[in-house]
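Starting off, we have a lone chain in the form predicted alone, written out as structure tokens.
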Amino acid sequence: MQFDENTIRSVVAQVLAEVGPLPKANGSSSHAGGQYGVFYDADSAVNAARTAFEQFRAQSMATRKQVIDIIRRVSIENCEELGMMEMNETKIGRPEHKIEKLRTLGELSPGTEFLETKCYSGDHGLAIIERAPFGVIGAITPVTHSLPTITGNAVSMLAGGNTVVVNPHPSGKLVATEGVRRFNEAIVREIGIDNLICVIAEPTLETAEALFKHRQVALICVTGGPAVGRAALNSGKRAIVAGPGNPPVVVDETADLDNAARCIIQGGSYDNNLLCIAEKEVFVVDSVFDAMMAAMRRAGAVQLDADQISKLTSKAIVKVGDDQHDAACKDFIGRDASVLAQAAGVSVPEGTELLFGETDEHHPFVTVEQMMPFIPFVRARDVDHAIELAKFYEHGFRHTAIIHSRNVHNMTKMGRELDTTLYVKNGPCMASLGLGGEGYLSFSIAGPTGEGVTTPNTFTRERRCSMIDELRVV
């Protein structure tokens, strides 16, 4: 199923016509029912979300769980259509992975079952500690995973009893708007509460700033790059920030090289390397470097030589800013391996998922979070040197790191040295989020502010209720 941008816009326009007039920038129209969460200015969206919160907080935990189940069902049942809408709007990544992300988030995002209640009982009575909602949460979502991030966040935030207003990345606003509309329409039909999830249909820097400053927004959650993270932290409100990463991989002399190759390809090529947790650069000890490169070729990746890497770099890496630092060219972010290969002056077999090649440690593809299906491999003298390089080029983000090794001491040393939020041994990056490994799934990994992989508990505050000298019945 294919949708071009004009078709997507037509669908959204039809949707807006069906739900009636939306609030304008001056806030003159009412934010009352019938909007299905779609607004054009932050003030109207936040006010509607606050009204919805007051209704939502009066509901039972069973109703809260029912809302979560609705979001899950809509995400799963609409994953193909909405995944293809996102692919055709953003034009980055791979369609099968856009679909898979929505389906998987619908299945695995943590819900009300994650909420924790603690109880202390003693000679002086009883104390119960419960997780309470903040209220209205303001959320910023990235173009790399527009609707998937909204979906996962909505499940966790609403499971915590909150409502949310989303300012999506402008390049993913159409699918964000349509997804939010479908969530709300189903919730209104079955529960009778509108605007539990609100979206700003024409997001700008100004609407994001208004969201950050709005007095009714109690908490901010940002998933994106350094600039938006800094803005959230400077907002004067509590912020949960899921920031950038440049995940390194270390391969030592004890590793199962064929398994390492399969895992690097699986993680590094997923959605054309758009995942913030994805393998970005690989440091291999010299004694097995050539064997590792051969393992990558056997596993189906295509190796570029030095000249081809140079051609690709000249097009895919650009100089930006006053300091003229290296950055990924937007024309190549999330594009297929065949597009990168063409830029490198080489043709590759149909279905090629990943390109790779040898570079030195100073190469821009090592230093930059490039989000393309080309991975640089760097020689290291030994495992200590490889870990040293991995730590340096992870840039202190403390996001994600990966090692392939059978040596427990080496695994332990790298884990302590890099101190990352996610640390994977002998698997692809996504195994750290419960996809092929243990754990749970979220697309907001709050490294800068320390919450880690977010859950409903992340979006709640602690409340304690005490009964003095009574109700201890044992």
Second form
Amino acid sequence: MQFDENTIRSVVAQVLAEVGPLPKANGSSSHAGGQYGVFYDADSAVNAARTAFEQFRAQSMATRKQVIDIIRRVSIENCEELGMMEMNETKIGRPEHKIEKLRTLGELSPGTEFLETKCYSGDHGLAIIERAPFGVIGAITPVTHSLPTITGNAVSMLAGGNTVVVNPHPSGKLVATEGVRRFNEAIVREIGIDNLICVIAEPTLETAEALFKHRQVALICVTGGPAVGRAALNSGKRAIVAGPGNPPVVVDETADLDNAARCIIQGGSYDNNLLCIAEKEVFVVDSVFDAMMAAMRRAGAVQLDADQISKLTSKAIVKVGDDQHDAACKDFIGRDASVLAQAAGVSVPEGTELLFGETDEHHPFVTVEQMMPFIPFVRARDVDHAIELAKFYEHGFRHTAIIHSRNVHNMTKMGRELDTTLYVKNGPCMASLGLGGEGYLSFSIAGPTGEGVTTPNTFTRERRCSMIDELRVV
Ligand code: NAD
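Having seen the form predicted alone, could you give me the form predicted in complex with nicotinamide-adenine-dinucleotide?
Below is the entire complex, every chain and molecule, led by the chain shown above.
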């Protein structure tokens, strides 16, 4: 099903008509008008989420799990419709991946089963350590995965017993609003509690700021680039920051080059390179550089020559800010390989997923988190040089790094040097999130603040309950 912007707007208008008079921006703190989690100002949304939290905390764990199951079901059953809505609204990425992300996050986001209880038992009785909710969480979500991030955050945050208010990216607000409305509508129908997940339907930097500052917001979780991470850390509240990356790949002389090529294409072209974990630049040791380029061509990627790369760069990279630094041009972020190829002056076979080519290390496609399906390949003298370059161009984000190698020493060295939250050996980036590798999935990977791949435990407080000298029955 296709949804153009007018259709989406009319769906949202219909929603807003149904939910009745909404609180005005900067209006009273009453949230009486809000329904199904849709609000226009932070104060009303947070107050509604706080009321919902009080109702939610009185429920059993079984009910909490039921709520999680509803979010999963809505996300999976609506993945095609909402995925296409997200595609048509944001106009970045690939439709099949927009759909797949909603389905996968619905299926695999960590739920109540992740909550950990610890117990200490000894001569002085028992101490039980349990995971308690914070209350209302303020969440900021990116345009690259608007509703998928909300889905994953909602599952894990509610599994922890919290409620959440989301300030989505303005360019993904319509699908965010419609998704949240559907989640709440189904939860109200089955459980009778509204506003467990709230969304600000007209998000701005001011509504984000109001969320950060609100007395009733106990915890902040932001997923996005450097600016929002800084803003969250300056808010004076505890913040979980899932920040930017620029994931480097190292290919050494021992690697299975055909496997490396397939993995780089799979990870680097997924949703047109919008994943924060996606392969962004590749450092290949000189002795296998040409063989690696041939492996990429064999695997179906299209190689650009120096002239074509330069044409593409002149359009896809722009100068911004007082210091005129390089940045990705919005018109090219997340666009199809064929669009990039056209900018480079070449036409590519239908179905081409990824472009690649040789650049030097200073090329903007290496230095910038470009989020486009063109991957620069840089020659390194040897593996030590490749690791050195990878470390430099990861920019200290400590986000994600990848190596293709059969040499355990090289793997170990790179792991130690780069010190990233995710480190993949011989697989595509998504294998680090349990998609083709071990482990579990979340689209909020908290590198800067250290929580890693977020789970319900991330969104809980530790509480200890001690029984003195009794109840140790062994
Ligand atoms: P973005 O930084 O432009 O926006 C992210 C969110 O922050 C949006 O909702 C935006 O409105 C908000 N925002 C931006 N500046 C703000 C400020 N000063 N105060 C309050 N809110 C502010 O990023 P994007 O283009 O939407 O998403 C891509 C970025 O997100 C990339 O850098 C990517 O690496 C990162 N990302 C990280 C993860 C992770 O798990 N670590 C996951 C997905 C995306």
